[in-house]
Amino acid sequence: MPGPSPNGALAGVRVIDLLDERGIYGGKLLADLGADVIRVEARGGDPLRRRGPFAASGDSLWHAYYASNRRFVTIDATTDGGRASLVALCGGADVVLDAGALATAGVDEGALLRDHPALVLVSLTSFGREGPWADYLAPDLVAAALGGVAATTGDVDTPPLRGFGEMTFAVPGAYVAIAALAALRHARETGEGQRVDLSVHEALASCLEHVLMWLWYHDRLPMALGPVLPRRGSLHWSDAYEVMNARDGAIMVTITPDPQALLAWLVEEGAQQDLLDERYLDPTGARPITGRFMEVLKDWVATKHVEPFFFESQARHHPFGWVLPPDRLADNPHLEARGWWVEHTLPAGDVVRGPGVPYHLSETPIAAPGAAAPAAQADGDAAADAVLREIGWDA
């Protein structure tokens, strides 16, 4: 595999990636920023290469995206020599991202940190390294359930629903990158490395937004009817945002930030119904006003064709959001104009279009994905030896 981009913001930073699906997105974020991210595979290859969906060749599209911009080495950490190679790789790095591989290999993390005092070790587990649930298992749906995320999904008459894909693990993945960069900055300034104990459970709980606020402070919220807000589909906790059906699609509609301007638009089209009644013009009755306003909007939106309606709403400075179906998102002219889509070359040679990265750096451009590495074969140790030689390890 080619090395990292020399012009990236993290050029010169070496990262060892021992993550599984819970945090692999964090390794990708660092790799895209130009870090030399080396992903270690066990003999027989990374099991994440077998995650769908797959191209016609059988190559994993999932792996091609989440493991892009890496170098790959094969190390059999069940042997003494392989374990020594793994320790050497970690010792020659600035950051190690681990999701249990070090413990499985029998590597003494304390000794690793003592021998390399500037090393940053980000340890990602489902529930943290300590606590009564420390040894529990949690694939993404279980993590969403126990982290409080699943309880907010669905409608009042449905059970909690599963989020699409693996968004549950995108959150701790982003936290992996944030924690690694914060600890690396400290290490660069002080020479002191550290272990970062990162928990999927806590990462998800930190993103619950209104749930705990509503529970603890409902007596201070004028719209609150109790300590727990029932599941309500797409309706926001403020009652002021909701996905509504148009004639040929769906659109997120809100009365904010200027309900008077929106009311004027309704009047212009004769769609205001009873919103001009005095009872809905009293600002002290915010809850009934909002509720009625949204009911009127739902009737109005149902008469609209979603695409021209979206563009007109934005032209009038109303922040409505067209719910783009996947085919329209893939052809989105805004993403195309910003050069967001990138090409990935799969191990079998297929070139596929894939998502880009969510930021643009003017002076240190994001690395374009290289060709995806094939699954590790028996000669994979040659790649490991090459990387080890770079850090002065004498085989």
Given for the second form:
Amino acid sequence: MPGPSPNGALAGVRVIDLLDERGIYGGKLLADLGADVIRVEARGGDPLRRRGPFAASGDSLWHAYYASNRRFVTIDATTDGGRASLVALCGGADVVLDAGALATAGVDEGALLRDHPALVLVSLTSFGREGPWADYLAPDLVAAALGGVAATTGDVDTPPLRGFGEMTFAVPGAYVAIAALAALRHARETGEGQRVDLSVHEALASCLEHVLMWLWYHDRLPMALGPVLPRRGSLHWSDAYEVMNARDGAIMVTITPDPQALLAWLVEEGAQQDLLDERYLDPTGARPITGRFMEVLKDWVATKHVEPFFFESQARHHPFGWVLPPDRLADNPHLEARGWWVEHTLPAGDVVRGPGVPYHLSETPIAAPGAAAPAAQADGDAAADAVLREIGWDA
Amino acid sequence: MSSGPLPLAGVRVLDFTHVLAGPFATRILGDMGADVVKVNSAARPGNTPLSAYYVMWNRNKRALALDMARDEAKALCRRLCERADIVIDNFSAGVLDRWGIGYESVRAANPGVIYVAMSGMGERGPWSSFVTYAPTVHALAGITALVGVPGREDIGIGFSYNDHLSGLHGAVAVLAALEARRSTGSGQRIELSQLEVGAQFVAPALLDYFANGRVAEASGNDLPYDVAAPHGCYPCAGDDRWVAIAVMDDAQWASLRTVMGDPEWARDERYATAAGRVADRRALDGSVSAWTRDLDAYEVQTRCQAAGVPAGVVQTGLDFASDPQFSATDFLTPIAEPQPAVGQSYADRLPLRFSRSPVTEYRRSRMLGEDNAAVLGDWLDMGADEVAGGEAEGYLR
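Moving on from the form predicted alone, kindly provide the form predicted in complex with the partner chain as a structure.
The complete assembly is shown below, putting the previous chain first.
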């Protein structure tokens, strides 16, 4: 049975993870940092074990990644005994992460917090607990639409688009972890637990870069024609970054931060076209205006082989980015040299490589994920104290 | 419930970050009550406090301005680092060391200090010197290739998503290190790689590649690993108005049929199963679009949701201004005190609603050096005269 990392930053922190796909990434963040995270599954198994992609064995790769470093307990919360076990588990924890499972099970959340005054309960909803949309269903695409992600993604000739995989729900997931750790700190300082509510909807709207800036300050932005910047492919709101097509691949090209140096490179290659004409220079005469500069760059990039062009751009300190497909990312020498990848052991025993964590803590290193164990370490119909004994929380 | 001190009351943060990823991390810490001191150094102007972009990410912080080319400023910074809980930067490696405030040198005097370095590529590895902004990281991390429509890899996500996510992960790392310090008594140094933040989000594609050798491609609004249709954004009445509809199972399909008035085409037997609908999804999309095209997007949303079909308008920032959920929580709120550069400024509230330590205060972003005297008084017991002297000397600005 995999257990928490004894050396992780969050060693000894007990967490109950009742999250669904909207927040499970938050449980993963805490588990990968060494917290002892128990993921509770209904009888019949966590539906997230049935999400693709799958390994040849039929095991869910999705679940192996998002449920990393957890321990698993099956509880049938529709029975009185199961509900009591769930309450006992939550009462033994420092933090409970919930996305509606407690209410569905009929657990009295107010009583839980009263009985365990230092407990932190993080409660994730799609739209908050009140308001006309509170009961709306919002899987990824719908959440991305209402939360402003889709309107900002896609091109003039495509519909609005969603992000890949769980990009949308990574945002509320990360906020779940912040909520848990901030409230845990408050509990450590004051002895007082509390409830922290958050909605996917607000979380997404808080992470849209220019969207609220356009709404609030468009009158002050020389490039803004109104309160909304229409979607326009990869062209950044500043007009200064865009993905361009080279001969054999795509690359993100920008005139930031040193347009003069970039212009000098163009001149060196005789590719500057009319950029040195006075009419294309900004009022200071120092550099070409952005729109024309980007057009000329597009013509130039189209003549390039993407790989050597990317490395030359970086050697010249231009922050260009080669558009890497997933197989090239998987073989990336930089990530390999950093030892970033970790091995996930699937329930059937296969070992599969996957992404590691994005931060490296000097004194509390992250452990590689343990096996994604099968469910049912404890039977929910057993007495609550037996469940606690099984996971070692009875002490 | 009673209202207590903010969750991070008493935590001191010295903030050397600029642009978006770092400032977003420290904005979250500041919202939750940390005393975030934003250091603007003449040696590195970054983006100016006069810009709307700066105003967006620097609320709930105090502002200290130093000329880091001056030895007096470096010495002052050193004393601040010795009193900080958190020192956070997104410079290239070595800048803090050159200023004499690198982690190894400061930890001897302040063993509890937590340093966070948020660089693009991380500090080790053959690409560690590469320069990046969020669109660079999106490209290198596989996000650009996988967000878009089949056959194109030049779309990607339309905003600096990874900067926000790097900020969120920076906050997670800080909070985890504070918890660790409680038991170990010591701080530590955290290295965050924005490339590694981004590459995590294509995890399903990476695991699929490693396990099965399959190379994922952009798939528009189709779900690459689930069998669900119709699933897309459909045009509605008005200029560039769209509604997202996501039918995740057969029961929702049956409900959508009813909402649409059970048209003849929808009774096609092939559409009875999810697999059948997915196989014919482009024709299905065309039929659903024909239904939505003349309808108001919010009407489609309301009718679908009333019948248990997931649907929502593709909302723009302007739609947010009348979003009933945001109104219910006063999510988008004006900041009372005028901001000298932009006048009226605004805050999107921290999405976390703490029942006992609620975040209620949103203070405007500060101008260059506006809090020199207050910060140096609070952190170093410096008197107003001494601060004024430093400003006259020029090492404080």
